[in-house]
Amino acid sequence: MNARQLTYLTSIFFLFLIPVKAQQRPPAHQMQTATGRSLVSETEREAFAKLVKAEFVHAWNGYKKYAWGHDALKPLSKSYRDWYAHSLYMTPLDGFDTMILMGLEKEKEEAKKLILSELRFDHDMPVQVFEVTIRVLGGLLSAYQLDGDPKFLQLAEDLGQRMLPAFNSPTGMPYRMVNLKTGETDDHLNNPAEIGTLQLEFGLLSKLTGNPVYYDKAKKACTALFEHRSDIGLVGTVINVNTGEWVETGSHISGMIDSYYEYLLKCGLFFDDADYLAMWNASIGPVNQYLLDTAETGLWYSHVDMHTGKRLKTQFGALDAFMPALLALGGDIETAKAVQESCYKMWTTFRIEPEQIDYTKMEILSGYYVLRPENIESATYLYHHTGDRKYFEMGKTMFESIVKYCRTEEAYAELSDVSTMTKTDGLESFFFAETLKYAYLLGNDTTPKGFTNTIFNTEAHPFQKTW
């Protein structure tokens, strides 16, 4: 184990960058939950971490057996899926830093050998800028920081250069698609999440290479999006990056918007950038003012019109469940707790959370589950920020239900319908990057030691502030 890995492993227990005003965790001898329950014992934590680690190996072995060298495993047909004409090795890249965290040296070395010997970007194919950024670029950057091999950074810089043409729109907001070889762009209708969730990766690439162009392009895009918010401070769902006109004006925290808010706060903290923090502070107030809805079933985030704040839908889903983690990171622990109670109810009501529900009726709108991590992520954040045992229990319960209903002979499978727990032939790479990592962190808790130099990107790749 090299010095870089040792530093990482001694600090990984507290990977959540806490702002100054955030609620700090009390000393270990003072920590008791509101109900008087004792802390989670070291034995309990170690047993749970061991279980999660074993399930990672189980799923990884299925990938190796049937999908080696490809983006993702198809667990039921025991075959594979690539996103594009050429594999971008998404599962090995997404799982690499989780392997380091778990101390899986053999698996880490075989993944590294595959990535560095086979991964290339000189392909004449269009790719989705957002997904390739958070999974592939993010994976390469975290791999470089944790492993230290300069080949990871070389690949990251090559990829970053090939994606820069995406920002060449009249507004500076990126097109959704870019050809990795020709630089040709496509799809001028984009959304806040795909515009505003590039800054951590492109910013870190600038810090590590000394080339400011990546940071500048991504920040300009995010700023342009922020400047197109409505008079009441909300963004819509779809915007034309050529004209800056909103095409869909529904506002929410769900898919197509969610991680835009996440990166405003995380970039402000990670890069000490006052502009991002100002955008975050100007955004979270309107989000809570207009989107939060108190129902008999709990506290939820709804869908409203971006211009008027009029409620459009009482709809909440698996992706929305990231919000308690973000609120905790921003220091609003009480709202985070209240919303997490609702998120957990969404999970336990149906044994596993559906993709979307009507929260006033607790009825399923979309019943599939694709092994999403956000609910476990929020439980993990709240456990680390409060020390309250109930959040450990929440995360443990959710993970155990994934094992019960999604485990297969060879790996794990998504569910087409949580009402019937019917499996379907998919296993996204974020299961390795996020779901298993956040679950594992529940078993690796310790009192904070002041480590505030690491933050997760939206794919749960840990980025370290080394400057």
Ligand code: DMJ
Given for the second form:
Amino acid sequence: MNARQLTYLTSIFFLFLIPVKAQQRPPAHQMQTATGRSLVSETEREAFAKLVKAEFVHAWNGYKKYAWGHDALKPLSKSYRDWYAHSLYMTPLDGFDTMILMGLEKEKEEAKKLILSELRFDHDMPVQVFEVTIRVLGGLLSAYQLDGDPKFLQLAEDLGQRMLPAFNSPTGMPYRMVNLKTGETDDHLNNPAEIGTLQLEFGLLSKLTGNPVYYDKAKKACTALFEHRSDIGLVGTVINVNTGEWVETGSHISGMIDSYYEYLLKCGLFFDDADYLAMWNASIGPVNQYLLDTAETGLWYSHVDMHTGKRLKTQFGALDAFMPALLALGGDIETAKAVQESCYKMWTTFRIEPEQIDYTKMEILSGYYVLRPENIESATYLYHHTGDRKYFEMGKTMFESIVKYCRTEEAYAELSDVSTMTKTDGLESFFFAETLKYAYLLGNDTTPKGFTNTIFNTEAHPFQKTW
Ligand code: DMJ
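Could I have the structure of this protein in the form predicted together with the ligand, to go alongside the form predicted alone above?
Every chain and every other molecule in the complex is listed next, the one we just looked at coming first.
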């Protein structure tokens, strides 16, 4: 048999073989594992990721056209907003690592050029320590780790130094505001989220610079907060950092407390810090014991008094929806799944989730939607931790409704009211950092070490353990 005949016979053989194999395989949406999970085909995932990437470019182009060099785009008035007297380049910094993960080379280079040529911190202006840490410091650190340019780390170190005076309170817990030039501090009434959500960034800065001061200050602050928990193991909403007295004693997992719990676990895992893991283990038990509430509408986290555990409110919201992601990371998949059902119900009942609902009546308490990521974030975590198609579909549906109701001709806009889907003139930088990134990672996991091995800061900046 000559070579030509051999090729002919081989192709005939494969022509018969391929249809048989194809017939044996059920369509992608019916594919199941031995445990009954439905899977998602790579083609479907890729197509979704491509869609998300295109929407990122759409929103970024709007920022470029109307808000270049400023913190955020105002999508309806086609102008811009800066948080303070000088821009801190929040949108380019928050979006930078998303561009890298999405393979947006041109956009990445233009953002890099802007940040490295314009961003400086020697401004005489008070800034909010927590927000600047999670967005700006976090963005600079992940930019350095993913891009490699040492100028990102120099900027991060400069910023870290300028924020250190915030920790100079009698308790070690930071003041809410610090002046970047003078180091003057302000606002002694702070909350667990703003006190306890600094360690990943300050800790990573220590690891990368070899200067332990950042790690130590942030850890002292968080430990002091933990030590002020009540006898039943809960924290309240507002604490005086000068005296350590609680000013508001409502306990919940919503805004002002949420990411304190997130960082207890993430810092324990990321830094192999046994103290953080111990604080997490001592906290998650009481949180589940006192806050979890089984209602007719599902499983929710409520609001209780930090000292008595007495229920204060049956209120849940867009920010609380981070919890299934955290539970999944902590290994409690079953509670994560049950709470995610509720989060998804909160979304689909109103077509887009409102900021706050009363979960017993499924009634809106606060109807705005500022393009928050938490619900999609949790769907993405559950998808990567279980491989179940159900969570891919949840994330996809949520993303599609954002496109349907929040897309504008040249970018995206927040909603002032989900009952009327009325758009409002804002576009938070976390839409670029988190919402679009988590949606994209649902379809295409481009994180260097894989999604389940990556620790994201609370603004979804992926951090790498390099030590
Ligand atoms: C982000 O800045 C962070 O995720 C923070 O922890 C909570 N709020 C926003 C997103 O909703």
